[in-house]
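A single chain comes next, written as C-alpha cells; it is the form predicted alone.
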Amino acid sequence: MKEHILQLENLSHVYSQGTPFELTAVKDINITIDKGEVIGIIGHTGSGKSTLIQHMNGLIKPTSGRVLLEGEDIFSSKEATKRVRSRVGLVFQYPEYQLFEETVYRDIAFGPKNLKLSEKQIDERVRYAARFVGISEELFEKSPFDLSGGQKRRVAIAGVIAMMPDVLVLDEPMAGLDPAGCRDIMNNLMSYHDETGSALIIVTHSMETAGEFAKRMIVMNRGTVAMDGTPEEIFSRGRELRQMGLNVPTMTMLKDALSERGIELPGTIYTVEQMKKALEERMGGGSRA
C-alpha cells in the first residue's frame, strides 16, 4: 500500500486579497503525493506552478484549504511548520543567486547548521550532498562566486540536499543550462531519489525532461489542475495541451508528422528511445513481410 507524505486539500491562494490587485493564483487544488514518487509539474507561465510548490514547505500559507505532512496540518503549530521546512526541501529557479557564504563548504553546510547538528554530522552531510551533485572536495574552500554557472547551481542544490529532505521540490532546476548540464543535473537528482527513496517534484517547461524522468505528471492551467496522470496519459492528449499553450515532446510531434504522411507508429511516443524502438520494429516487420 502506498504511503502518503504530502496532501494538498482544497488549496487556494489569493494574492492581495480585498484590494483592486486581487489575484487568485491557485484554486481548489487537491493533490496527494506518495513517498518516493517522481512527479513533473508543467504549465505555461502564470498557471500557478510556483505558487503551488511554495505551499509544500510552508513558505506561503493557503488563503483556504490545508497542506498536510503525513496527516498533520503544517500550519497547526510553529513546531509543525518548522518540521515541514526540514523535511520538504525547496530549490528555487536560479538558486545560485541565493548563494551568500564565503566558501562552497559553508554554503552547503548552512542548512544542516540550522538543524543544530554536531560538527561531525554537518561535515558528513556536506560531503554526502556534494557527492550527489558532482562537486569535488577540491572546491570546498573556494568562493561560490568564483565558480561557473553550472557549478553554482550544483552547490545551491547541494545545500538543500544536505538537509536530507523526504521531499525535494525544484522549480525549473535546469533553467539556463545547456543540454549536457541539464542531463547531468537530472541524473544527479535521480541518483539522490534512487538512493534515499525521497519524493522528487520537478517544475519544468521541458516536456522531454518531464516525460523521460517523471512517473507522474501534473498539468497546471489557470490556477487549477487540468491533468494528473502518467506521461503516456498526458501526452496522448496533445490537442488539449496545445489549447493550453503547451507543446508536446519533439518525438510526439515527429510521430504525428509521420502519421500525416501515412506512417503509423503504435502507442504514445515521447522519448528518443521509444521512437527508436518503434521505428526499428516497423522496419523489422516490413523486412519480414
Second form
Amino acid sequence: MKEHILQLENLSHVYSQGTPFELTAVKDINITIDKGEVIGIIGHTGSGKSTLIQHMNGLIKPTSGRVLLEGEDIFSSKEATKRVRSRVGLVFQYPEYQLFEETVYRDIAFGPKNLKLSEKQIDERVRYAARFVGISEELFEKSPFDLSGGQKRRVAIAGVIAMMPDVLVLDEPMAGLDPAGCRDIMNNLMSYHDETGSALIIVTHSMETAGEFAKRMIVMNRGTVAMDGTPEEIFSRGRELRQMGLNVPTMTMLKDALSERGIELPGTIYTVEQMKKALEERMGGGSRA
Amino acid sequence: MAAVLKDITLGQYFPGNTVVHRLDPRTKIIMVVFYIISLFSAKTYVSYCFMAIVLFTVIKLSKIPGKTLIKSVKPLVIFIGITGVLNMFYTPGQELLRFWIFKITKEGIIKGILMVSRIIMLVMGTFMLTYTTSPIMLTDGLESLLAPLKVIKVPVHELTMIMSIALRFVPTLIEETEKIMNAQKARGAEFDTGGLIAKAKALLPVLVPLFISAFRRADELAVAMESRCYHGGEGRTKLKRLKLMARDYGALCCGVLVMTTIFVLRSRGL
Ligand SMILES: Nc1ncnc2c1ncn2[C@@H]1O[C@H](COP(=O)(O)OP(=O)(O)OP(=O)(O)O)[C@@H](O)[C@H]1O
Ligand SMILES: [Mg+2]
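Next, report the structure of the form predicted together with the partner chain; the form predicted alone has already been given.
Full complex below, order starting with the chain above.
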C-alpha cells in the first residue's frame, strides 16, 4: 500500500570541492520517503540538515548519489528538475526575507504564476494557501513589509503552499517565534497535511515538536543519518542523543529522573499527555478528583 | 548563475601559515609595488624569465594551489587574447605571414607573447597579495602606509574603514544572493531562460530582498559600532599592532634586489 515518493540514494555532498575550504556536508545518505509521511529531522548545528533538504527539490546537486522522485532521477533532464520544483515545496529558514512583491497577494501568487497557471487558477490557489496559514483576505492588498514578523512568515509559507506540493519541506519553520506562534504554524501545517495527504518534512531543533507531530524522526549527526525511526525508538536512546549534543524531550527527562528515585513508569513518554496518563494509571486512576 | 557566483575567487583570502602569510601587510604592499615596477621595466625575455622565477618562488612559498591562480586569470582570458593578437598584427618588422590586410611579423609574435605573459604575471602577482593577506590586515596596512596623507586632510581612516567593511561584506552578500536565488527557484523562478528582458525581470525577486537585507545589515552594523563608542579614527588603537620583523626587512631587501637586477638587465638592453 505504501508508495515511495522521494528516495535519496547514497547521497553525498561536498562544498567548495577542490579548494582549501573543501567540506563534506553530508555523506552516504539513504532515505526513502513514502507518500503522506510526516517526518521530523533533527540534528546539531552544522550536522547537514539544510544541505540535505536542498537536495530534495534539486536546488543542489549531489556530489555523488541520486535523488529519485517517484523512481525518476530528478537530475536526468532539465524538465525533470523543473518538475520536482513544483512537486516538492521547500520553505527556507527565515522565509520572510524572500518577500519582494508590492502586495501580499502578488507575493503568494509568484509561485503559481511561475507554474504558468491561468489567472483563475492562480486566484484560487492564493486564497486556498492564505486560508491554510491564517492570512485573512483583508491583508491581501497590504505590503508584505508592513506585516508583523509572524504574519510575514505565514505569507512566505503560503507562497510555497500555493504551488500545492506533494512533499512540503520546511527548514526550522518556527525559529524565532513565540510558543503560541509555533503552535499555530504547526497546526496549519498539519491541517495542510491532513487535507491534501501530502508528505511533510520538518527540520526542527525542538524534540517536543518533532515527537508530538512526526510519526518518524531522522537524527542527523556529522553529515550522516544517525537514527531513523519512530519517536519512541529515538527517545529510548537518550544517552546516544546526548552524546550528539541533542536532548530528549522534557517529559522523557522527567521520566528518567523519576525512575532514578524509584518511580518506574512503563513505556516511552515524551508528551505531557503521555506523562499525565502514565501518572494517573500508576496512582490507580483514583486521583482524578 | 549561482554557480558563477561561487566561482568568483577574485581577491579571496586563503588562510595559511607560511612565511608569505606572516609578512607584515605593509611589506607585502610595498613588495607588490616593487614587483609591478620591475615587471613594467622588463624588456626582453631574459628579464621576463627572471620575473617568472621570482613569481614562481613566491607562489611555492605561499603554498597557494596553482589551480586557484589559473582560475583567477580565467575571467581575463578574452582581454588577454585580444592584447596578444593586436600586438601580433600591429608591430612593424620582419614579415612572416600575410593574408588579406593582415600581416604577422616576427617582432609582433615576440611582443605578443611578452605582453600576454606580462598581464598574466601582473594579475597573479597582485592576487598573491590578497590571497595571502586577510582583508583586515590589508586595510590596516594601507591605512598605515597612507597615514602621511592625513597631513593634507585626506580622511585616510574613514576611507580604509569603508574599504574594510566593503571587503568584509562581499562574501556575505554573495552568500545571501545565493540563498535568495535558491529560495525563489524553489518557488519556480528561473534565471537562465528567456531573452535579455526576461532575464532582467527575473532578477527583481532577488534584488528586492537583497537590497532590503543589505540596508538592514548596514543599519545593524551602524548601531553596533555606535553602541561600542566608535567615533572615527581619532585616538583609536589597534588590536593587532603592525610591527616590522626581521623577515620583513629580509623580504624588502629581496624586493630591492629584484628591482635592481631588472634595472641592471634593462641598462644592458636585456
Ligand atoms: N553554501 C555553503 N558553502 C560552503 N559550506 C556550506 C554551505 N552551506 C553549508 N555549509 C557547511 O556545511 C555544513 C552543514 O551545514 P548545514 O547548513 O547543512 O547544517 P544544518 O544542520 O542545517 O545547521 P543549522 O542547524 O545551523 O541550520 C556546515 O559545516 C556548513 O558550514
Ligand atoms: Mg540549517
